[in-house]
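First, one chain by itself: the form predicted alone, in structure tokens.
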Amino acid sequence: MERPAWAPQGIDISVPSVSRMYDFYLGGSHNFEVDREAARKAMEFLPGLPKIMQANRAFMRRAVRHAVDIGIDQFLDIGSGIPTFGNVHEVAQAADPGAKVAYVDHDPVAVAHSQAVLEGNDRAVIAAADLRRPEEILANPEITGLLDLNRPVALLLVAVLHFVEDADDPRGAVAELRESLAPGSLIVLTHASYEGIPLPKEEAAGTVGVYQNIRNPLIMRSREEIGQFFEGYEMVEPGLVSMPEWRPDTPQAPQQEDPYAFSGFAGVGRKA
């Protein structure tokens, strides 16, 4: 297999990567045939996957703008993936040029691409760390060198918690991160769920099988289970809703959305 010039050395490009599959769904170019193959297979069961990803990104951008509007200028994006167009630092720094963004991912591909994209931006960094080990994130010198955790931070956990199995205690990790955040901080979260998918669960489950096969289990949780991640936060209006319903840019926006965009849930919480 031909190794593209942008592919970081030491990365096995014969194994699909969740972040490169996500990049493919969003129409990006940082993916290999092995990723496209796995993504196409997932789309056989769930043809609306690109729509779901687009709704996810659109929600993330609205949530980042909301954070800037209420005076937050620091962002910690865990499970950030490959920084495709319109990412957190672009949205935040367009609204507030002083905004600082720390990205975190455990995928070496995502980290290497992020380093290339962020070169020359002294208000954005990428750290290699894993959500399942929050203490390493909080002690990472890249992050502590950029963000002041004694001031409010927007913590982004966008489309990442559904890749953490219950055995790895995702709730404990989210609680540990919350404890280290200053009052006034936000949590911005999206999560996959069978609820809202315009297909019978049995059909949608085929996609879950594809992720299982590439050793990246996709954990579908109920709205109630997803709500538990917001423990210790006050929900920001309109609460935990489908992605297009969270503060749409125009009142009629949700009506115009593809039915797949309503798959899963999104919410923002504020630490008192």
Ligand SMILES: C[S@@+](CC[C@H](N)C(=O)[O-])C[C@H]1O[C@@H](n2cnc3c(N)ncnc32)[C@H](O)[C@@H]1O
Contents of the next structure:
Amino acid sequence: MERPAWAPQGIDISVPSVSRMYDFYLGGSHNFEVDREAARKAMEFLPGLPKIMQANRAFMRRAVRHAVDIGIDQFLDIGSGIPTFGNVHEVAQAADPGAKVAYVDHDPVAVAHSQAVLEGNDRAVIAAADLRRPEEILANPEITGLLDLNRPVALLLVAVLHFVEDADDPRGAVAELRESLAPGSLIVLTHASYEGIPLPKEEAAGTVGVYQNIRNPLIMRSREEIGQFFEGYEMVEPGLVSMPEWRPDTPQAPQQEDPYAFSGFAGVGRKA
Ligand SMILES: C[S@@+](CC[C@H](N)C(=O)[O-])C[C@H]1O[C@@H](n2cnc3c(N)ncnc32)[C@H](O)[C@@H]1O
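Could you present the same protein in the form predicted in complex with the ligand, rather than the form predicted alone shown above?
Now the full complex is given, and it begins with the chain already shown.
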């Protein structure tokens, strides 16, 4: 089997990974045939998956710029993925060269490629850690060495919580993170849902089956359930909406989007 030089030793390249499948949807090159095969299967049920991912990345960039606009200069991006075009540190540091960004992912390819991309950037780090163990993230020396958690932080949980099953207590993990952040902090979040997908639920469910088969379940949640991740935070206008509807760059932009871009939800909450 192909094993390019960038593939970290020890990873199992016979099993698809969600971060490498995501890289494939976005047109990246850090994926293997197993990932492409699983991603193509998922696209048989939801042909618009790449459009959903593009809308997700575009929302993320608008939310990062918003955070910089309101004076936030520290970012904690959990489930940051394999770096691709327009990463958080690029967007944040273009708007504020002093902005600091700590990335977190549990996928070894995402960690290795992030390390390569961040080399020489003394205001961005990547930590290998798991969202399901927030206490380890909050105590991680790479993260605490860069970010001052006593000052406001934008916490990004973008397209990651739908990979955490209820049995692993995503609400508890997010609550711990929420409580530990300083007043003025933001939570920037997107989450998959059957709501907004331009297909009957029964058809879209085929995609969920593909992720189930690769033992990396994709958990669709309702708008109400997703809203609960912001508990105690004030929703920044316009609230929890579809990705193109969150502070579009121009009023016409949402109308120009592909129908698939309206799948799932995006929102930003602020700690008073
Ligand atoms: C769909 S990608 C999203 C990447 C990026 N946040 C974005 O929206 O463009 C999801 C990422 O979350 C990571 N991930 C999934 N579960 C995780 C967990 N429990 N802890 C840390 N990272 C996780 C995966 O490895 C993958 O890189």
